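One chain is shown next in structure tokens, namely the form predicted alone.
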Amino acid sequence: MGMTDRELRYRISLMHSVGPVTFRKLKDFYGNAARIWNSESPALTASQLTEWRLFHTAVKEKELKEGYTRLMNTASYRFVIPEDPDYPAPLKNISDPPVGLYVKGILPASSKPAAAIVGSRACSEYGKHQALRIAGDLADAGVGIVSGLAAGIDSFGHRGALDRNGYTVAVLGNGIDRCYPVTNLNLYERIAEKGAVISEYPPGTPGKPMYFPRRNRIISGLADLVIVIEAKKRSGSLITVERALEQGKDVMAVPGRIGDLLSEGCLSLIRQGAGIVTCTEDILFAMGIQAEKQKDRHKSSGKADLSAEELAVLQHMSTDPVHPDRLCEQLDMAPGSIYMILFRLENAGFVRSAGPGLYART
């Protein structure tokens, strides 16, 4: 029985020299997956061609033929390609789709709108609410969400929308098999079981530099739009909407404070012509998905049902966060009052802690 264009893709995968670009020339230069693999690939670069024939020894054709077997008789993960019915359908449109997937999860509806969220691994509570929030209003509204599963920004895109029992999907920049960063396993885990954890790296694979920034052309790709929220002025998150840009995707940025290092990356981005997101409308709206003119569950009762003392405080609180402290001096009260304001406030959903001893209005 021949090599079929499955065996050839999982080949390809596991070689380091020969990326999706490259597969894609020998694809159309050769035609199938028996030519391609028993060719001299004479287009091949001096590096790529020493690591084919080592991939034709006798010792290596033994370790593929058993390495395939193994993923294809695995119940955790599965190797899906461009022919595969549910491959994503937009990767199948961007200049070098991956060779093949590894799934670990269901994989998103083509007909399902997306949406990626970046930002920085150090961010702010203002940046971690924003996350959280888009993320989670973005999922209400069926809108999946597509991130890296990064610490900081990603993490929260991803947990914004799993709290709101929504969809969302991870791309690694290492093996299915590996979690990274270890602190997000328990993330990585809810992922698998809400959404799907992707890779075009198979298991086994450590991360390295250069896998993160090639991994975020598929986060792009999937997505209709990208969001970024809190990026240095060199940020990561950039090289996501410089491929965004060369895919003809939407890019939109949440500003920050003027001055503020992570505000500088967005501020750009403003300033360059991306969209401005100040609520989740604009984002659906650029979507071209019509928002629900919903009131938030817990604040259905509306302002009118606070005491005076508990607009008072509201009043003289923002998004930006303030210690209790200040607002006893600000409105005269007693600590004792302040701190059951704010907890009846919160408790409602009008306000939400933002650190140690720290409050802010949502």
The other form holds:
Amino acid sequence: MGMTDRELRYRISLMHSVGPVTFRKLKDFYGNAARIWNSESPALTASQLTEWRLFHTAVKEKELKEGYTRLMNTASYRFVIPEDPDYPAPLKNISDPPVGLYVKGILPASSKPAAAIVGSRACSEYGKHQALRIAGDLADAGVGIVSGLAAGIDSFGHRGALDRNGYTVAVLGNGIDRCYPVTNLNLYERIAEKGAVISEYPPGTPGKPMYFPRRNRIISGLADLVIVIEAKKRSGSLITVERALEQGKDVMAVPGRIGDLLSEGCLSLIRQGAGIVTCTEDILFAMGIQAEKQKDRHKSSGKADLSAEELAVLQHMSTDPVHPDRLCEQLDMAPGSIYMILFRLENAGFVRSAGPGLYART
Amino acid sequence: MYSSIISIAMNGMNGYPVRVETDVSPGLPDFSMVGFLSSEVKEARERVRTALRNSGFALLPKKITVNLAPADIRKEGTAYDLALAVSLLAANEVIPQDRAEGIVFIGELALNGALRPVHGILPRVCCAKEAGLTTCFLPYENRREGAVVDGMRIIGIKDLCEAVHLLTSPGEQVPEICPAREILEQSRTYAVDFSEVNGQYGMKRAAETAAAGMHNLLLIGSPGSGKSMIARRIPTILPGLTWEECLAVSKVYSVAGLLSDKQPLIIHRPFRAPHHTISTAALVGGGRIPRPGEISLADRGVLFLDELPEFQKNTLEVLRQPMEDRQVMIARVGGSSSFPADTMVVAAMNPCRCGYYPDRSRCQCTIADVRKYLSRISRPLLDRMDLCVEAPPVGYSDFSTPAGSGERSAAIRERVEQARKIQQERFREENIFFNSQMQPKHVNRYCRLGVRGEKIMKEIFETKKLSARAYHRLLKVARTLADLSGEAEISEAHLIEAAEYRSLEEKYWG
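Now show me the form predicted together with the partner chain, since the one above was the form predicted alone.
Expanding to the full complex; the earlier chain stays at the top.
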């Protein structure tokens, strides 16, 4: 019975108990797909064996055949295995490569550099800004952004790259046909169109807490370097860091203020020897990419064009978000005039809106 | 013998004259009352009979029939007791019928013959005036409330004996005088003033703008950032009540039973701040006998909803229709009553459950939590909030500087009055009064932008990532800002400032 490697991998991917490590063992032992499927390896544990036998009933067999035919005929996603030419080469080198990948979009080219951006789901305005900026600058330098489509830093990493027409990959911890969190649906669709959404879990799998740490190895596996922006002391991002270190990837952290809860993870990473990100060039340097002199894309004109009032407002601002009331007080101006100046500065790229009712310097 | 005495019944906010007819005829002794009466009116039979006996008047053992006309409208309340007693006495020839002609009797009787105050005196007296009557006998505690109405002789009486005495010897009737207009002119001062608010430039400016155009206002800020302080001072910058407005507001309070001997007239713009556990009926009005809710009590004033997301969802949704129509219609099987609701809604809320978002060093809420908290306020309700403004986090310097350094309410009120005058002039031929009431056709007519304005508008939409829904609201607010500065054209500065007050959704998720 001639079962292809692809079909075998499809079937294994449906099993809950048989994961990448067991599959690698089976592959090493039996070699060929039909032999793997038709034998009951002594390496299987009791629970794995139970599921294995369940998959070998006649009823299930029919179901699996139909499922595979459907998979081959669907246009919404593909099932990619290591033999495929576009299978991401870096994943072949990790110790527990996914059995197969469900893919929507275009997989990253192996020749292109990629960086992972991970961090807190409940990020601050600072984290949001840094994620958008770093992802955007890296995208400009031709670096792909890998992340996990979670809320917070993940989604701003993806967005930063997409906003500058960059390439980005989202690795999901649930089935490829689902978007979690649903608030990122719009982003999910943009990534599927311009980059790739991938998952090792079969379609229909709901997001469960245990799935997310497992997919982190794919995030770090796809990237040449992992950048952490805002993580608490015990954060899921630190699992990605561990996986990255196991895989021999570089880790860099964006520092935050001492004392902020969201800085603790990053600061402790830096103390342990992770690279520190002070600007995007640091990252490009670590990746061995010749950094072109990044010109500030926002600032269309120099400060010379600003009026005295605008300069005064700008001087009273820092990269920390500030409420216009503070500026009214310090400069003794009416709120209306302050709003007007802030709008002009924002349009000229010197100031950005930093959360509800707040402004900061870019 | 037959007698007929006038009293006034209430339906919602309006009174209508009721004739209490009594017939005493020979037959088996009996006392029956007809005229579509609710049980408290039927019980008047026992109260009145006992009160009469205790006041020294004995009813003859004859067949007594009482009718309250018009007999096809349901009568409720205890205000007919006095009229009933007088009618009985007239039918028994204790009081000459002609002496009671043209007099309105209102009041509840105690068993010992004393008179107790009732609700709704003001609208009842107004109704009596409209019906061409000139004299009212009212309970003593209600006399000042009744005396507010011009051209009415108000006689406050303490008990039934006094009423009989005054009716039999008319020379001794001393009408109550309430110098209501003078009270109104003299007591324009408020206990609070805007000058007590330090800093908070943005919120103050938004409050001024909202007051000028009668826009609804949403204040967002962490606990203790001064949201309620600002809201409480908004009535002080609204133009003072005119005499007509004053009467209209007092009528609602009268129906709700909130006027007293000490405060027979509402002379300040109302400020109502119901707690967030309030029920739907208490907020918009209701009950078996419809009574005005908080939104009607805030008529021509401010309804302040503190902790907006903590209100029950359906309670808030019910506000939508009155906010639009500026009146509340309450329909009952027996008919519908309408209450005024021409109010400015000021709402305050925290940005999240803990109140510190987006300050991540203090706020531990997840983005989903924040979204969930903010989404408790439905979009249709948010759309009715024309201005939305954030309070800055409070720093030490804000309360360390002595209060009283800010601009006084009176100065702000002057600008607001000026802006309202411009609006009055503008909408002379429309059936609206304020910029906030403009419909799309009005916006197209009165908020035209020049070429330059259009260009800025486009820039604003791109920079601030506004949705199309924001368009009209932004123009309305810009119109008010232009009116405040006395300019005919909406300028670039007005549009930019209006964009600063854009909706919560665009600020948080734009």
